[in-house]
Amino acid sequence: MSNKQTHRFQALTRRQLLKAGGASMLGGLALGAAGLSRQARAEAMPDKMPAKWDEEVDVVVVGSGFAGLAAAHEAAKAGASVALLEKMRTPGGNSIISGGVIAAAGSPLQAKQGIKDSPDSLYEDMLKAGLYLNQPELARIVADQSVETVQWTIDELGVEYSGLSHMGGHAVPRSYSVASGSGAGIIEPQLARLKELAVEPRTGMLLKRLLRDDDGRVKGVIVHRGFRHPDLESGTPVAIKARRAVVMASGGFGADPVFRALQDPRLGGDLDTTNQPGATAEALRAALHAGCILVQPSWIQLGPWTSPDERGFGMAPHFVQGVTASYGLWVDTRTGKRFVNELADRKTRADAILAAGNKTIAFADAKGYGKGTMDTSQQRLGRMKRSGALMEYGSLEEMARAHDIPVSELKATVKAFNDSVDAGKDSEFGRYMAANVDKIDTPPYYVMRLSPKIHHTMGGCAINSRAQALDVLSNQPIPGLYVAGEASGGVHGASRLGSCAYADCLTFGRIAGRNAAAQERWA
């Protein structure tokens, strides 16, 4: 076959695969195609540039969660004009409804409490939870910059924190708890600061196409203004020119059962998710059409701290993770015994719940509840009880009857844990025992049923340390395109540690925004 025929074959094959939706299969072709010329890439996948742009800005940011707002912030501070686009009716994405914790290893709060920690320890915990499938360079950046990122939220945004939480899979307590109890405590200050910088999110703006020219550069976007979820054809097409770059911070696809099922057939259908309804794959599909590499899409995380007695994220994680993981117990209702380290990483715990046939509960006594919820205990207690997800019992016997638990085995389980408290070491599962952990012996007893829900998608666009999207044929950065947050892949490997999403989104959002603003203008 001649060189000319080979060139045409490569270009045609790529066009056919992209047309068939097979961009995710092209990762294996990337190494062999690394030497393709710019002309070959252009023939494979050019987009027709608009005869006239409806608008021109320096940087287009797609998505208004932590990553998108951080990117817009840094780009605007660098003097770039910014179009901040959000497809839903309100900004914030999954970030605004999330649990309100951000990892920071070797932080001032840890020092005050005498907790020894380091970025190296966080990095190792991330790799262990990720089954060592993380891209090391990306995970290292998140770990190394974790304290700096939290300090940025305090100094630049005025975010308030209430203390440290110990999230599952972390060696020690290292996660700052947002005082408001949710991601809104960061999103709202981000939005306020952006307003001061004359940048506000434009809602109802659905990304339809990343426009990549025949020179290989992404030069703008086609969006539908006036989009009404979930009608993907609603709205009016608008062409926005990005003179410097586009930042894609559109989140994951946890609420997209069709795209989920393509990655893992077990996770399609009507499985519940903690995600907001807009967490779907349109932007990711647009990125694949533009030539991004899709990495690790089948690694989809289930949150182990959710309840079947409420929809979506709900309030269960505040009790299950915030209280019972450190101050209570998780038991198999069929046996009355513990079945997992309550502070293990999310995948370990979710897998254990599923292995137990979802016949599991998390519970704590009155003392544990008070310690886990601190000053918000009474307010949150009332809300959780009214939702029907939190149940209260006057004794262990009453709790056992209500959930069909062998009472003698349950009491033996509690006694074994109380003996471990006396010894200062969990003899059964080696769970981290904080200094203020107490025996479980004071009624009432608070209980939630457990049932994992789809929470986080680890897969997304491959990026480098500068948050540049990588080309599926050359493995080289795609000029003019940056990706941050859950839209990217490789940071967390097989499973993300709790509170590392905040660190990831804010850290790489800032990196993407700074680099996008510094990108040389193409026109």
Given for the second form:
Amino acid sequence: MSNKQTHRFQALTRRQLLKAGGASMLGGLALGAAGLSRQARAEAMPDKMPAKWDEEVDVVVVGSGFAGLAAAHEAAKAGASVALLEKMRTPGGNSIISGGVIAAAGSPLQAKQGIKDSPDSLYEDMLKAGLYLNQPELARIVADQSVETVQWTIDELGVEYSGLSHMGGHAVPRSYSVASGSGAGIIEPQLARLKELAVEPRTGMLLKRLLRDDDGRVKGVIVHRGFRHPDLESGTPVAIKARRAVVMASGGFGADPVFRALQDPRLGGDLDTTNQPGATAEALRAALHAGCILVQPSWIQLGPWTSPDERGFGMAPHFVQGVTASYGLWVDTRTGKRFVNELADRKTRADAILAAGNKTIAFADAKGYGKGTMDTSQQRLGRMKRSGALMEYGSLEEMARAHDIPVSELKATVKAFNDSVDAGKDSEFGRYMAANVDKIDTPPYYVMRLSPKIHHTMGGCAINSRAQALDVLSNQPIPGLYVAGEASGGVHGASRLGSCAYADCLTFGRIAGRNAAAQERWA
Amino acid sequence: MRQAQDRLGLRLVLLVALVGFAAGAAAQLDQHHALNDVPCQACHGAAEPPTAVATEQCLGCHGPLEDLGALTEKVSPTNPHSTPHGATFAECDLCHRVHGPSENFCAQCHDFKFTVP
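Next up, the form predicted in complex with the partner chain in place of the form predicted on its own?
Below, the chain from earlier opens the complete complex, with every other chain and molecule after it.
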């Protein structure tokens, strides 16, 4: 991201505000307002309501990823008119390019495979990975409703799944894999169902301001129509009245180096990210300006399964997580030894890779590749090789030479693991051993280098179990404002488990949409 | 039959355009349409002022998408007309501009060095 862009993340200019509201919206401090009340009032800075609204709807939804589409869906189903706003040129946010796995604890697929599981177990895993910083009430909702949420995607959206994956930090395989291999397999059916409900995402619509009246209620938004990322001054201001509520489903800030650096100075600059370029913080800034509470923003997750040999998310996670975490090994190239449980949670693994100065590889043999991937045509293998991310070697010796690994140590590591396979138990790291895990002994050997990339921002706006945003002064719900998905904070604590974002976004998106539609009209 | 021939012709024109642009020729697509006897109204209809053209309109002559995908099957490192991100990432005007310079939309996330006609 360019410096030019980062400078634009400064607060709105006065000129911009005048352009947007017709008059100054900077309203003075409402010193005369009543003290803290159960209904949070906008005490610090109420906005001046526009003299004229350009549009009116019941519910404004900001963002068109899983959470935004789920919110729009429930709101429209409840009979609300919906304005579904997306600032980028394509809908779907990070969701549409994501890896295609959703956690469901105690699911029909697990029952079929004889895997014992329960919402309690998922909840425990979420809290353990989250270093017990998760808001228990919120994590509980995601865990308890996980099966229902997946079932909803099947019954209501017609989403197709191809099986179960074992994501790091989960006690057992419990993540439904989207058949098409990515989040598009859910976003597309969501968009199709919304179209039937006469709701279509409006692209190029940038949220500039949440308009909060002096009675404390959020009553609408100022957006820029015709926004062209990343020029925050582009587009024309439009005032949209939200007669019932606004749902903020605007995502995280993984692609916003300035905001990242505010939260964790080590993570600014040019660090690569798996996120789409629109994952920036200006909507979050608007929410904070309206009186939301920013919680746990310093917990920025690095995905441990990415490669320095390609850009962004790339194809590496399919191999590193899908194949090597269960059927291969990760080794420190300086020692030839394993350095982490390859199925540990993301933070544990990313920290371990960073501690090894990124001098690490993930590898599997030909058998492991076959077991861990659904790439039966080997089409993906070819693409990964052509992109330069995946390397292939005819023997362990050749692999060791190419990556400067002490060969005898590497062989000892493989032998120790193969002994563990015989014993049915990983003696070194206690890694979960699926029944079909096999010895590593069949060339060719496939290798990727590891380099963690910014993946998920756990922090965001504080919400309650109804997805209502909490007010920074009163700690009470802000009337007319809901937050769901990555824009909210607290569900995942210090580190989100793989496949729990889908569950979080869809579950809380639906909650927010239902409650937004049920909110009493103010006009 | 006639229609099929027209379509074949169109694809050949497209193919020539692809090769031409890859070779560094620079002309806007409106010029290209005009030279092939496609007037403004063929895409924009009679509306004044003219409105944006939907992907379905483009595909009416150039499509379906699968056929375009077949044309660019060999493009390296991946087929620009076959996206795993769904139909919304296959809108023509994400890359192709008729009245201005086209852009490589994929490049915002990928290192695909496509030359977009």
